[in-house]
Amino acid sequence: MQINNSLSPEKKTFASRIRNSFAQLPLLAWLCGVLGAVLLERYLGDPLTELLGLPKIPALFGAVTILKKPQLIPGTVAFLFLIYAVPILVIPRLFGSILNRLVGRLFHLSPAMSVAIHLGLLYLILSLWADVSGYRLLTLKLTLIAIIVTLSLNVINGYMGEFSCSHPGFLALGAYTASVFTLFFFVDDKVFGAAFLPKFLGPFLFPIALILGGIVAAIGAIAIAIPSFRTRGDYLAIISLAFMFIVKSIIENLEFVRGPRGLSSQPNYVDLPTVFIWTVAAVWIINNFVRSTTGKALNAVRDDEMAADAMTVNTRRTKIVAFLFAAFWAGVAGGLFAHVLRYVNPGTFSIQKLAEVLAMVYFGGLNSVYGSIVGAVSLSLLGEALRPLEIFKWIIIPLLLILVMIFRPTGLIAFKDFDVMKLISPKEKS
């Protein structure tokens, strides 16, 4: 006992002095680092590739090689060791010091100045990462959209306190009438005839398309919400399901959207810039309104209703608000969604996209911007990165929810708040 007792704070001191280095490193620092990385990659990537006996630049991280082909195990190992550990474990630690005065000044002369670099360097670096391949693009637009519809889906499921299955439908109706109105005014199309304006100005009409289908789900949202917070209990995510339903048979017998046969042909205005741009507006927004008042009211709501009440917070406007508020953001993905893939057909907002929605809110966390951020980008690269597995892959990721569920019922980063001043802020040395 006495030799246990003297060899763990050395143990717990050691691991701490770790820790306390790393913790001490700005964000400016790790992105600096990540930066290194993906410069590395794009310049040294093929000639390391060549000489470690790779077909190509590993896609997501070398996942998706070492499950197609074993024998690259080594490899493929030894590129992502050289290529992103060393430059994003040393970069730091050799310039972590100058990169934190750096911070302490711009932070001090001008926060939206530190948020405007810090930013800007998080751009940088996931486009040069996606410009190593086609692939790498789509699945980083996804990814950046599974954000927005996670956050909207976490304002009901985790602030609100609720459970709701409506936000495939809400993805459709958002999806159909961006495609609508960018078919209708700027293309040439067999559906809906000669283009109605000049096809110059489509990019910079295209906001509208996106605020008008997040308008077309901010109102079928009434409808739930209507019948359904005069009520307690499950009714909800009973009506909500159904909502989803009637959403995508609804679609189905619309003819002059083509039916089930789906609208394609939507024009190519979501490149990446308007992905990120859209998507750093939503945790921006969504994050303010989960911080307000209202946002206040919600968690009180969710914690106990009658007291809330008791306490003059009308609870029914209250979720009301918040019940549109995310239905309009979810439009507005749905619109991105249906502009990426350039097709949309009933089918994809069905039962199978409410499972991965919810399975991004539940593994990131409830109540947290952090963990719908985590929970969206883990699961969307894991499913991409598991996809040669095929079948198998929808035996993984359950198990690992799973496990979530019984070892982290809240999500991974749940009830934690999203400061930014904090995030960007120089780190005090201890």
Second form
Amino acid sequence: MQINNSLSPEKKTFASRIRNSFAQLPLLAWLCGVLGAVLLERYLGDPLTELLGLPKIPALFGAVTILKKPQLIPGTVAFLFLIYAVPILVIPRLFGSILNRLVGRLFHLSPAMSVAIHLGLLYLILSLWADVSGYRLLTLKLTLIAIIVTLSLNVINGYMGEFSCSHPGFLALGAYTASVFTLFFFVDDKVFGAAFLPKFLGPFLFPIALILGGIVAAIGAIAIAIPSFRTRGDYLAIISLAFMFIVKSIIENLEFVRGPRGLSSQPNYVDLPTVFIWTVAAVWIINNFVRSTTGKALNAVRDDEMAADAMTVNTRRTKIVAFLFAAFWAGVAGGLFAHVLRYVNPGTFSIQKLAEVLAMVYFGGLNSVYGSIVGAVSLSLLGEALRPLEIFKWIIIPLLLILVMIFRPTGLIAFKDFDVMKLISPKEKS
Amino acid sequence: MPLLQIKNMSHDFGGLRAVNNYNLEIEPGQIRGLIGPNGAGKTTIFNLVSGIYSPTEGDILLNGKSLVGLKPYQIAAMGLGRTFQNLRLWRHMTVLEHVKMARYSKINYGLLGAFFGTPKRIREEAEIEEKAHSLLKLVGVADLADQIILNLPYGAQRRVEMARALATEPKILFLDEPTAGMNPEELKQMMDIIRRVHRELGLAIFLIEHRLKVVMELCEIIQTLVFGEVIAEGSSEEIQNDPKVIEAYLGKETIL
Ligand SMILES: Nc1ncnc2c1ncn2[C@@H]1O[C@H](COP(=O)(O)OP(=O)(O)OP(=O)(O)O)[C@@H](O)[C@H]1O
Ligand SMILES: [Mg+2]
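Next block, the form predicted in complex with the partner chain, ref. the form predicted alone:
Below: every chain and molecule of the assembly, starting with the one above.
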């Protein structure tokens, strides 16, 4: 906002004109634009890389290529422009008004169907994009899981306004519970012996493994919630931090899950549709919760607990329920994580993981589903893209965070309702 | 049976006796007033009844049931609504959300509804919203429903706080200096609102006021509290002419 003020008047009108033309296009038009881009990459990507003298299709928008081989910058930029920028800017413009009418028709017919179509299109885009390389697929899966983790932590640190450090602990509980479940029942391995159940059942019973992971994480959360939310005061930060370290060292000392060496060879159950469906489910359910009056009670407790209490809100119950709910989703995410990497060890769930998740929450924006999505996606991709910089990555990302904290103390997109109906509704001409 | 009955209630803050041997009976539909100089213990009485503090001695009965030891949210759900002397609003929430929130204890859709957006939840949320709109209309801020509370002028914030307290469906409403910091115009409007609320919802009101003019006009019976003790109780005439009250208020411009 401050930045806009400093712009010269004609630039301001130019910027607002652009913003207006963006605002008039429905989400479907943008999805079609991105779909065009990924299709173009799929069919023209290889010939174009040859033409531009690039070794292969840039995996993460060319960041790695640019940082490693500066002489390839012009080629990479040209590639990005032709493959991504052109279709994303042109297709929505060309078909915007037709698509807007279509969206309107759909919306009146059945909003649920419209949501399904949008999600289907989004899935198509992601799967086409990830199809280019195994590295992209892995990055995408981990990014989707990061969305669940970030959003669930936002419930505590954003919506409820407490400061919790226990998320790596919940992730670990979920990851180990789900891993033990699948390894015990469906895998012949050294640790748990022969598979207990027919292997073909595995993928069907995998949701149970994840839900169990979530439940175990939520049970762990009780150990934090009961002492922390008994009285007013800032016990949560300390108790939850202790919890994180305790979980890690317990697992390190548990020989039946191979202590610090970790568990490996989890079955390959988590393909892209699985992560996608679980991420959509998590976002949908968490968003439902935080937008209900029951969930808004978290905001009331955060902004003025005494007033919430006087307005019939059972503040302690509200806090405990939300805390367990968030832990549950972190546990589910942990289970997914373990089965994407197909390896976990206790070292993964330490203070560095905590820093990563906290950064995503505070960078993206407190009290906001959009914010958590933006924070998780941008920091996951940035983390990968800056990998060639090695140690400097750990300077650039914190610097970026500090800048955001200075100019937008609550994060990029904070305190914004995620209204799906508004998102899929047709745009009015202004 | 009186709606609210306070018997021999005392409260100590450390060595300071803030309220001493306080008694009160309020009948359904009555408007009562409580006046007294700064630090007399008026807000403390409100906090004791609404469960923020627990009295050192004495008992509080609402509809014959003791409130001592109950949590504020339980007392509120039993029919005691209140506002605060220094507005206590939720800075990131809209006006409508404020009023909807006060329906918390009346929500029946449970966690299942909160997580999955069941038809029951959609229906109940719509009902709550309608109720909230009608209360906002009653206090005259219906057009501000979607504003963030901090964007409202002070007088409007006070009205929202009133609507929020009414959304808990109180049998008795506690108002802690509802006209504090208001200009004469806002003051007159607030008094109209209090009268309207009393008339239309038929609830009992217990009012703390600094300005005698307001209590004198609104209340049937007034208590005067000084240093935690009631020094006079009666109709506005009786209070006005009571030498002890005059002495307590001597040198204060707030008198009439
Ligand atoms: N939480 C507390 N801890 C210690 N002392 C308190 C506390 N709350 C109030 N007091 C003291 O109790 C006395 C009564 O305070 P109270 O707020 O009830 O007065 P009041 O009549 O509401 O005054 P005012 O007109 O200024 O609002 C004062 O001396 C005050 O300092
Ligand atoms: Mg007071």
